[in-house]
Amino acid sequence: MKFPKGFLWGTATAAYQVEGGNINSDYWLMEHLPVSPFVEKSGDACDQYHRYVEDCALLAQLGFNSYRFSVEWARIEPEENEFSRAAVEHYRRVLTACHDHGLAPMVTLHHFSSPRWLAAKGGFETAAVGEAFARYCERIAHDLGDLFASACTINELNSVAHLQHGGVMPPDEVIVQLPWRLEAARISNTTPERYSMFPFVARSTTGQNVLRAHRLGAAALKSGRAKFPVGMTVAMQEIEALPGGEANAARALRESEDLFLEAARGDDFVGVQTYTRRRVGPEGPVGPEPGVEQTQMGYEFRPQALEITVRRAAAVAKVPIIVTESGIGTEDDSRRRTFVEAALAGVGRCIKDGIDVRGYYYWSAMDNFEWLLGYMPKFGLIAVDRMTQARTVKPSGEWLGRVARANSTELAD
């Protein structure tokens, strides 16, 4: 498959997962609770806060032409209405390093983690988050937008609904009484009903707030002098209905994905983020079939899911598509290449059928902090030594870099 001229080839990371030391974030607080659900602490993560030049140079050397990363709201605005000039200048240096190495920066404004003060005020469970997010986006657009190639507002803004229909999120009345939420609320001098961190929220109050925050944030990003494409990223799965599960599957598609894709119709693009398939029976979600290969995340090894979700996103959103996340957590790097080859074959078929797909970003650039699961899952194209922070490119990273450089899967070997 030869990809279109100008196709974006990149990798993706999130600030909290790679930077280290995000002490003003709600996730940092959550990690350090005595009743924390995290299996380990993020600590220095991959120390990308200090090693960003090295990382940009390595990605460019491999052959990528873009890098998707996030700026940390908790660094930019550590207290409400108090903006850090030092943090803004840091991210300006990161953006400059991208340009210096030929990487078009795709910047995510919110990738799960938020400032502590926002969580204490209700986070995305309150309508007021829209104005707070827009204020932050406006500041970023003014101070940094001239260096953006593109921007994503809120990463996987449908993740609450996705977790709900995936059978992961407990009912609202259980969420507000979770031990970590009780303790975090106490430390934050607020109530458990008010304390909230995305996406572990009382879901019934969140969907419209997140979409409103996206709309206000997107408008704020476009209000600056610099002009760049702005979109949302949507968590998507191949959802398969088992006999008797047709109604449940249709409802899951509608409530957890299509409502958000429809909201993307006024955007410049929609980011598709797909890892696996979900099977749905008459009683709800059903696990993978017995005996199928599973990843370190417990996902079914299902690279062909990406083609299905790209086609649905294009049909529903009716805007250009960028694959903003696609990857696999595995210790067996040969399976990573197999996974990506199959995923890219599906993207190629979509393009041949006339779907406007403009880029592919592998998750993740490097092995990093995978939230509640800590450093166990290995998604990276680049291994990171936990003691020395030394980077080592895996064979899959060398191969995908060759694909990117050639803009073709056929010329990569």
Second form
Amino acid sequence: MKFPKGFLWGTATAAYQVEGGNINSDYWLMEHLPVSPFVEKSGDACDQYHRYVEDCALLAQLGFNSYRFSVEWARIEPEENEFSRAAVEHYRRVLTACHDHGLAPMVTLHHFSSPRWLAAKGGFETAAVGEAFARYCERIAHDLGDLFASACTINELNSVAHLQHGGVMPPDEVIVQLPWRLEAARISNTTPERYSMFPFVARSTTGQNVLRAHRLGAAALKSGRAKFPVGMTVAMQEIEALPGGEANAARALRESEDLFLEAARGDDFVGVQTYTRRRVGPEGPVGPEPGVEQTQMGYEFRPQALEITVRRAAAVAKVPIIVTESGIGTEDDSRRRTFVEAALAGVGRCIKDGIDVRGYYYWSAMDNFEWLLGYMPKFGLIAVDRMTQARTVKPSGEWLGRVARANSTELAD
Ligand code: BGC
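Following the display of the form predicted on its own, present the structure of the form predicted in complex with beta-D-glucopyranose.
Let us now look at the entire complex, which starts with that chain.
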């Protein structure tokens, strides 16, 4: 399969998962509570805050032409309405390093973590997050926009609904009483009703606030002099109804994906992020069929899910598609290649059918901090030594880099 000219071949990361030392973010506070639900602390992560030049050079040398990463809001606006020029300058250097190495920077403005002050004020559980997010986006567009190739506003902005329908989110009244939320609220001098961390929120109305923040943020990003495409990214799954589960599956699709995809209609693109399939029965999600191969996340090994979600995203959002995340957590790197080959074959079929897919970003460039699960899941094309921070490219990384360079899956061996 040959991909269209100009196809974006990239890898994705998020600031909190690779930079290290994001001590002013709400996730850092949560990690360090005695009642933390995290299995370990992020610490120095992959120290990308200092090693971005080396990382850009490595990704470019492998063959990629783009890099999706996020800027950490808590560094840029450490207190409400107080912006750090030094942090902005840091990201200017990161963006410059991308350009120096021929990597088109795709920048995400919010990838799960928020400044601590925002969490203390109710985060995405309040409508006011829209104005706060827009102010931050406007500043970024003004100071850094000239170096952006494209921007994603909020990573997986449908996460709350997705987790709820996935059956992994406790009800609102339970979340508000979770020990970490009580403790984080106390430390932040606020109440557990008010304290809020995305996406572990206790109000089902959050989706509206997130969509509003996306709209205001996207407008702010476009208000600057620099012009670049802006979109949201949506967490998607192949959702399969088991007998009797049809109504549940339809509701999950509608409420956790389609409502958001419809809101992407005015955007320049929509980012599709797909990892697996979800099977839904009369009582809700049922997990993978016994005996099927599972990834380190407990997900069904299901690369075919990408084609299905790309087709649905295109049909509903009616804007160009970028696969902003596709990947697998596995210790067996040969399964990674198999997974990506199959996922890309699906993307190729979509393109052949006339769907405007503009890029594929593998999650993730390197093994990194997988949120609550810590450093156990291995999503990277590049391994990172946790003691020395040394990077070692895996065979899957060499292979996908060759695909990227050739713009084709046929020439890669
Ligand atoms: C998130 C990443 C995460 C990845 C793998 C995505 O939903 O955007 O932050 O590491 O999934 O679980």
